[in-house]
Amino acid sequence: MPDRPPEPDAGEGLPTATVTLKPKRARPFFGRHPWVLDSAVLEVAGDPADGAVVDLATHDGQFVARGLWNPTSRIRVRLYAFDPATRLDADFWRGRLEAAVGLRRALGLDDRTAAARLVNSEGDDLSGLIVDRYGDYLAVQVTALAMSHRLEQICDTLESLVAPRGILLRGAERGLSKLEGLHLPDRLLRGTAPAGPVFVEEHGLRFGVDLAEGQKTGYYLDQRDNRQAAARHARGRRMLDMFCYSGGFSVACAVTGHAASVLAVDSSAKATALARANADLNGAARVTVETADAFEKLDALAAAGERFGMIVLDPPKFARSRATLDDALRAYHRINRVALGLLEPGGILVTCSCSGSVSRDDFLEMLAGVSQRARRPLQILECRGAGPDHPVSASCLEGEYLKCVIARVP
């Protein structure tokens, strides 16, 4: 692996420094919250290297937890162990990865013809690491500097546990990479790369996944069960799928749900090419795919007096942080307001947010405002999240980022 930084503390996993908290700031960490922000730090005793193991202590010297240090990130320390006897060594990381993979096997999500998330960062007590399996290939995404220093250990363990044909590294979001001080270009880490799309099965359907250039790690695995939930409402309806990406909702609603027709729209030509290919792969002739700006297309459909029996809104992340929350809620309000006007009586709205900074309550309050402004009632049928391969830690509820609301307009 070229240009890989040294792996601090890889052998021993013992602390090289102690990070002391300001008074009255320890309570969340005694509750096992994994993120220690810079604003909570009083001082650092020692000179830890980037990614080094450190101990966290109260202002009066009481041990709190053990974690990994990042001097440039707003998250100064990511916590992984809450027992002073625990070493963050190779055996520790292997144990965490074994537990994560074992959970997916227990859930029946180890079918090599399908896809699943094997490691979900904080949800698997592996803050800063995401691993998705697509058939015989793994896509790894690192969102913490300290995890980038341990990629060799991680890949060794993944190879022994999963035996993939190849492990590919997918870069984190540009803004996050800058905040964490990460410089990780997409590349092959182990084995061989697929020559083209990797084909996976999902609830009896087949999808091609672009592991080299696709969004996220190649596919939106978190919406797998929500696509089937939406399909249950699609029968006989004219459907609009906005921000369709590779056509997951469109294909599920057309083939499994027996929608009368589907118009799938995305602004990315690469995404719409994938959506067309996936529709063809599943014989979904009733799916029409169009490349267009979603906001402009919604306005054009409204101006033309179009009506649909079902609309899916699955936009990209509108809020990168709480600082941009108001702008994000305005964007969600706008697209949902227009969509509500396009729905015929009895129509179904499937509306989603993948912005972690937008809480479930924020999202539902936005929908209440849309209903009031449109003077059309909304019956909320289901409030859904990600599938069970995306577990959320009760100590870090920020990991519950996905909201999927299925509602009806009477």
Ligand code: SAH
The other form holds:
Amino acid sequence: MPDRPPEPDAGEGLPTATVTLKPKRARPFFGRHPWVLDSAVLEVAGDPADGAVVDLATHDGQFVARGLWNPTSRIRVRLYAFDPATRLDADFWRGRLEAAVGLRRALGLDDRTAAARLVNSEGDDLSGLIVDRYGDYLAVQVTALAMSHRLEQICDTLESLVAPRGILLRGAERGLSKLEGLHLPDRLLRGTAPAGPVFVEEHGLRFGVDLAEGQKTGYYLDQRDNRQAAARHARGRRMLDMFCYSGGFSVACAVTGHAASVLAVDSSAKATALARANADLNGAARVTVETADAFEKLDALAAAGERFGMIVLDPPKFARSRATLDDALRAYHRINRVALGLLEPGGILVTCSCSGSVSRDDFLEMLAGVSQRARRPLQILECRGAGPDHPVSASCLEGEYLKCVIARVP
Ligand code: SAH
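Next, give the form predicted together with the named molecule, keeping in mind that what was shown is the form predicted alone.
Next comes the full complex, and the chain you just saw is listed first.
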């Protein structure tokens, strides 16, 4: 049995220590921003255990908020409640999970045959917790130490709310886990694991999701509605789906959108195998799948004088932090520039960025630069983000990471 850390607030959910802020550092937290960085902390009164409940106070002793302590992370305290009467006990976590699942039900996104994000971290006031539903299974991703201490009660609540066949724990990105001092290998938390891919419906299409080994929690749920939006522009076009992963855009454009043909490219052979399987599952014979590096493939297509009526660019996160922003913007510029050259007149570019540190304005400015350099105008038709099962807290706009711009070259 893997070691399970003790659940530090199994009792009352009341603070065991007070974290005092440096003078003039309280403002974001009165504005309900949930991340208290180590650099804002003046001192800690008490000796809180990892993941324990603590109060946050101004330097002159005024209560600000209640949260959970992590001595390892740069995010020293994650805040969950902003009034001193709220206990962070089992009922509290249950209430937050019920609210999150309730929202998906209200949105009509809690369908047992489909996939949806049930809990979106800060967007659901549950900083550090992600829960995705794939049919009868749940995939849980924990990005905060304090949430890992509460996994048992989180699973109890999820079982009672949605009765899944199994709950799987999927590790967070390696870098993130290290920052939080988290060591959580993938494992089955409850019930049974699926024997093979889990099949889910998305806007009338079917996709197999590899819950055990797939990227993220198995699938790019955040692009669900953008795949459908892209498909609306695909009719009769020759389409290139660059960074295709399991083929979501390709299948939507080929089947729903009636593209003339689709070339789907990803550098991961596992990804292209999934894309092939999903194309076959939906009878999308017009999809050709190729394993190749996107930068090389784009250059090769340009050198060969190929032309497309539609190109989707959905690269992985190029910027890990603000520090790598310039490099990331250069990489976005490069692929978009080549893609623009590959588009025939009237062609459609669906271009995405999932780097949180690249803002919407940065991304649009990059596109303006590409258009200027290429001496080709770009008409922006749609500026999109993740679907409504990925809510973003207005107090934590860092959660608004996905940009998906649909543009046309006249
Ligand atoms: N569009 C996909 C999600 C793409 S995620 C969907 O809708 O599901 C980004 C993908 O880029 C990953 O599958 C990853 O394997 C791939 N990738 C990363 N670096 C790459 C590179 N240099 N060339 C091609 N593909 C790359």
